[in-house]
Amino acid sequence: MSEATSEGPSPDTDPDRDPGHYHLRLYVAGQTAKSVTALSNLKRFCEEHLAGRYDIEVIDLIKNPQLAAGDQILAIPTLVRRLPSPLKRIIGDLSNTDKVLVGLDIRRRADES
């Protein structure tokens, strides 16, 4: 797992004109079973609910410790949305789709009920 990598639209496109974007940071600690599911669980969540309209951004605090303290991390895995606007935090392996939605306040499309 790399320190940090993105995923989603192509760096050409610019997230903070689109209201609609979501710059989401996932602080993990390494390669443990919680930090490959949660991410895993992100990646699937993203292409399901969030297609075309994301980047994610891996931080390992193995390697950067120093990076928890900007987010204020103190359990990992977390997931932080740093856009849209207000931040939200969300903590653990993102296994539970409904809280996920719930904590980025997204809506369930009309096909999904």
The other form holds:
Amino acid sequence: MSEATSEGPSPDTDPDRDPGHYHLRLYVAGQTAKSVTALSNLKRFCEEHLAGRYDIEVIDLIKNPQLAAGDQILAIPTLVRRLPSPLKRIIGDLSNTDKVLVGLDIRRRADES
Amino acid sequence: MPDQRAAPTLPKAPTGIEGFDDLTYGGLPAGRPSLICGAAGCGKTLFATTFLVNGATRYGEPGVFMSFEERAEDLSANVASLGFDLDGLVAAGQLAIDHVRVERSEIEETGEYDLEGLFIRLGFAVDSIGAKRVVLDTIETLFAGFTDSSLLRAELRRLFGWIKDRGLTAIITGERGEGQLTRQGLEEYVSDCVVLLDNRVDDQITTRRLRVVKYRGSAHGTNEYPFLIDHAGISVLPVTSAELDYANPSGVISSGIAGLDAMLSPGGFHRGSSILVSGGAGTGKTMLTASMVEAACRRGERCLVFAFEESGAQITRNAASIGLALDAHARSGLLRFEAARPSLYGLETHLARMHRDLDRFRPDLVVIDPISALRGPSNELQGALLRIIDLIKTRGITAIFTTLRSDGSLIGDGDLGASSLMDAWIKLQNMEANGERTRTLYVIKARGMNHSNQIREFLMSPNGIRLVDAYIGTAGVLTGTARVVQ
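What would you give as the form predicted together with the partner chain, now that the form predicted alone is on the page?
Next comes the full complex, and the chain you just saw is listed first.
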């Protein structure tokens, strides 16, 4: 996580073209305590570390069960990082901040900002 | 459907797997999960797939295959050789396949979670086709994907409860573990029915066996049963639970050899009897049986020949040289050859194959040529032979066994039991005298009839087999040229 190895941060203007743009999907199953916690944790991280270059899509599998197979969802809640690639899956209520940051590869960027 | 027999006790879901539904009196417990466990490569996935395919095609019960190992494409390809068209069933809405990929390296755990996603996927697949059957193959893979095994256990317990609540008949497969039936001890959770598949190698020969370890609320066969996996799919042979109800045939059948019929007072053998033909190499055993087979086929009877030393084509060709047209009968479907090297399978598997072929082909006449070719540990061999004989006798099928041993024993010294089970015994022997070798035949025994005790000369020519009375005179028995001269 040293600064020497980090890529140059690019100021984000157009989120669609920005390679550093985060497209995140949070899979939940109804308004359970774990899901609510996960969503509020996720929003907090994104605002802290990815302000302006993320979007979150919340998918409720109770309403759209057909979407579970596509992203290989087993655990609830699951956060899927669709972009930047590679695809990553983070399960749980996102209460372990360090693991989330490492899992999303934003720890490094967080150091820079 | 066979499940009606056990209906008063416990509703069952037939698997359609030959033999298995018999030994469990109807199949797996309906509306409950069952565990099929065994080591790698013992046929768990095939068992489960057969259960689903038969459910969809025969019993009107669509099914969901949730695969934790193989991808849907691989699954379809693997069973295509058995004639299972998974893609077609999927297209017809009779089957849903969901491949659950669990990759530890792709998953980061960050706090509390549950496996509700799995429930939703399964529930969605079940609802989308109105499934009645479910297969989870192999759910223990989850333990490699998630670190919290106590949570997994709790979730699996909940899953099996959910399956019961939904009234789904489910197969859960599990890999055999050290000291227990499955690696993660799934048998603790799936306790209604546990089936163990086994693949044992003895003397480099593999025998597959199946055992119903437990079946709550139902009687079941408790033995280890050999089972087969071949082009016809899975068949389990409850060979020792033979509970059979076949009519005992009556009447006399001709041997197709006028001279031999004449030696037996009713003019032939009793139908349904077991006939032993013994003789050394080159005495004409196979041709004698071929002529009996030909005669049976001409009467319109179905004949099944288990050949352990020659192929069907070879026997047909050789029989043609003495004027027997076996090929025509083979073409018309009355005659079938089942040729296999004795060393190809273990005894149990041979027995299982015979059992299956007997029940499928339903022959009137069976030939085992030669039964002395079967090899195995002597204690097993004796038992297996008795069961083969029993198998055929209880079905009322006329059987001809050939053996190379001139003492009439089937396999080795001192097994007097087997030959005493035979109703008739024809002995072929080559006699050497005066620089000439002649084939001779005599009837050692023929139960329930008078028979000639004389020796006959046994001639094979392009016109068939002919028996000639040997000359009996002051000089003794004369055969061959000596007889002609006399």
